[in-house]
Amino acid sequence: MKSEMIEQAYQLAKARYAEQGVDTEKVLKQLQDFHLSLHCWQADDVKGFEVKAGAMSGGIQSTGDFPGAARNMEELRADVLKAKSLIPGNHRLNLHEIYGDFKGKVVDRNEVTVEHFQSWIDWAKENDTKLDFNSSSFSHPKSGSLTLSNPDKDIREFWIEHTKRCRDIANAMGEAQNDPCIMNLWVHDGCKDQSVNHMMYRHLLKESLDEIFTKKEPMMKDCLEGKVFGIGLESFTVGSHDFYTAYCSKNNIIQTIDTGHYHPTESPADKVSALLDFIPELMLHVSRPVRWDSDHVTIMDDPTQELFSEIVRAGALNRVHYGLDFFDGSINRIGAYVIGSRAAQKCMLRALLEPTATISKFELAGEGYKVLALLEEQKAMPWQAVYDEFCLRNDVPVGQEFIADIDKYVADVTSKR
């Protein structure tokens, strides 16, 4: 019985949408190739699978001890797969490297190679999952506060071979699964106080990107990430957004946007229209700022909607790729994933069912009231009846239900961790 009303609604919610221009069945067509890359390190608070490391460092903080975090590759897969079973449509994995299978021996990470993440591999051929990459600097007893942009030149060495290895197993990745990996290069390279060598430390990390990038690699798509600040790296950030902007543009690589690595008041939204004409792609790390870089869940917040509507509206989607980046230990885990993947996916079906070219036509010609009142009324237009019938017939729970499902794994699995 609710399938017929959850099919009944979407019949009206159809002719709704007809009414305005916008075919609601193409719309789920663009939804269904609408893949996220589902970030491992949600599952076990950024912890990784090195037997030896270093702690926790680099700007990087997971908040909170909720019991059930996944201890080891197993419960990590496990935990993947669950979640991925409560999203609608199927979704990558985005790996960091201290996530490598190795096989309990000690692995520095200028020594790790595809045979390391061979499992992996594997193991998302058997589950029709591709697999994305990240180089990791942090969290290692060479990590300090400067990476590839050390003046110490055995250090900003051992990161530049890191890096280069990280690149070679995702274009491993890639030849795999006959698809691009997409592989994020984020340093956090900065300074606690004030500084006097911010040139030197840019220059430097100008020439460890370009002997990096020396060998073309076919199979993966580099992308870098910048950041106005890290923890404990508050005063200098050798990325920032406009020394990556300058280096993605002038050697075409794509940029990452990350919703968390700007001024509160600034929108990474506008960050598309602004780039695009200059670099091939963006790729997204979509999470949720409070105040500063927090990830917090990705929810649906007026700026997450801003930013798909503005990929939608220029024309972008087959220019973007899409990564969630959030990390929140103080709730369960699985249902971070669920809320949110879903909470991006409705962003983007909203996007998707605007009606942009008749707004547009009334922009152009000069009728702005008009455009405020169609963008006013989408606010109210039934995007969740569409909603609705793309988790029934992709076979997941449809609204909330999927709570049952999460409750029920934490009984029978994580609950006994």
The other form holds:
Amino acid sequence: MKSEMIEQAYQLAKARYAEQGVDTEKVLKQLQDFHLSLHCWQADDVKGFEVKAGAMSGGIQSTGDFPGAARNMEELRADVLKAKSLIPGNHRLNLHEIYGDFKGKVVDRNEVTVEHFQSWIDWAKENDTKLDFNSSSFSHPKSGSLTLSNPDKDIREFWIEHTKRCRDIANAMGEAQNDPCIMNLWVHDGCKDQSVNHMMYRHLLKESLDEIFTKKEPMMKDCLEGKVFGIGLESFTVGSHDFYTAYCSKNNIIQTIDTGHYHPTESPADKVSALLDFIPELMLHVSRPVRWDSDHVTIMDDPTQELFSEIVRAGALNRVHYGLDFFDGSINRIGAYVIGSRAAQKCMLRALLEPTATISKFELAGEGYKVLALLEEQKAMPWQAVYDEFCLRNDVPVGQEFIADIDKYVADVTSKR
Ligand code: RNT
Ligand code: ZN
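Got the form predicted on its own; any chance of the form predicted together with ligand RNT too?
Zooming out: every chain and molecule, the one shown earlier first.
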């Protein structure tokens, strides 16, 4: 697309938004300041780099065997940089513990230290990327169906030790980048079938968390992610949404909202305003559930749009961390990163372009039809022209032009793997 065309379309869009009292230049600045946290695990179907890696477990699954997945750290880093070069703005990278630089050695989860992440810290600095982190309780011989809530003290302590070490690593990352590292804690703990010990498991999880959080780590932020069920853990999840809502609100901890972790008609967006008066901040795992927590690539669907709109309407832009969490092994994985990240950005852009103050005035004046009218108008406003301008200013391909870049990368790089 010619840049004059993009510029002309943007000027028209700018004028139309100005009629609604919306300043697109201000919005473009806000969008520049909107940083996603790209999840490293889309690049290799959540395999990681452990030397004696266990088969994938913990109730999650990546399906598909599209060729060209990253097979090692060098390939993963190259793929992430390629994806980042096609996404406007600057974005963080979210690492799982199993992606450490173990240098060919067997390092068990209760032995990991910051030295296994030093090369990531250096890489991040060189590439102007901030890091976030996750403890990893799945795909390990001691994962079973219970980790931090396991009645077996030895297994429980193994995972407590792992999680404590992960917090130390996250804190070191935060220090190195002079910006807190967001560490997500998700454990798959649950039961496949009927159980009469729900209270006991939840109590054990609470006790484990209390112990894990005793150490103050000033340069990292903890967040807790619940869910409804996992594959092979269908009947009961210890760390449910309610459990963590209670725990986070009592202990002033960030809660993670994964958009795939609720009942099909339950709205993740509605949780933003329900939670933010009780917990300090929110972490998101932006994903797309198709019939189950399938972790399809994020697109501009209604649930994602509503989620970002609710954040903006709540005035909570700076109280949310924007992690992505999809892993589709059935399509080009770099394409998946670019589509999912751009879709999340476009939803945020549309949320920022809403004339919320005007609509709110009508609502409070009892002018209901005007509220509906303006919300309907937003759907066809020329936000795409603003997004194209954003891409142009960030010197990344506009519109579908990124496809040619990915095709070239396939020809030059991933097809040779
Ligand atoms: C699983 C959770 C969790 C994982 C990642 C890999 O249902 O969503 O966030 O997807 O930690
Ligand atoms: Zn998640």
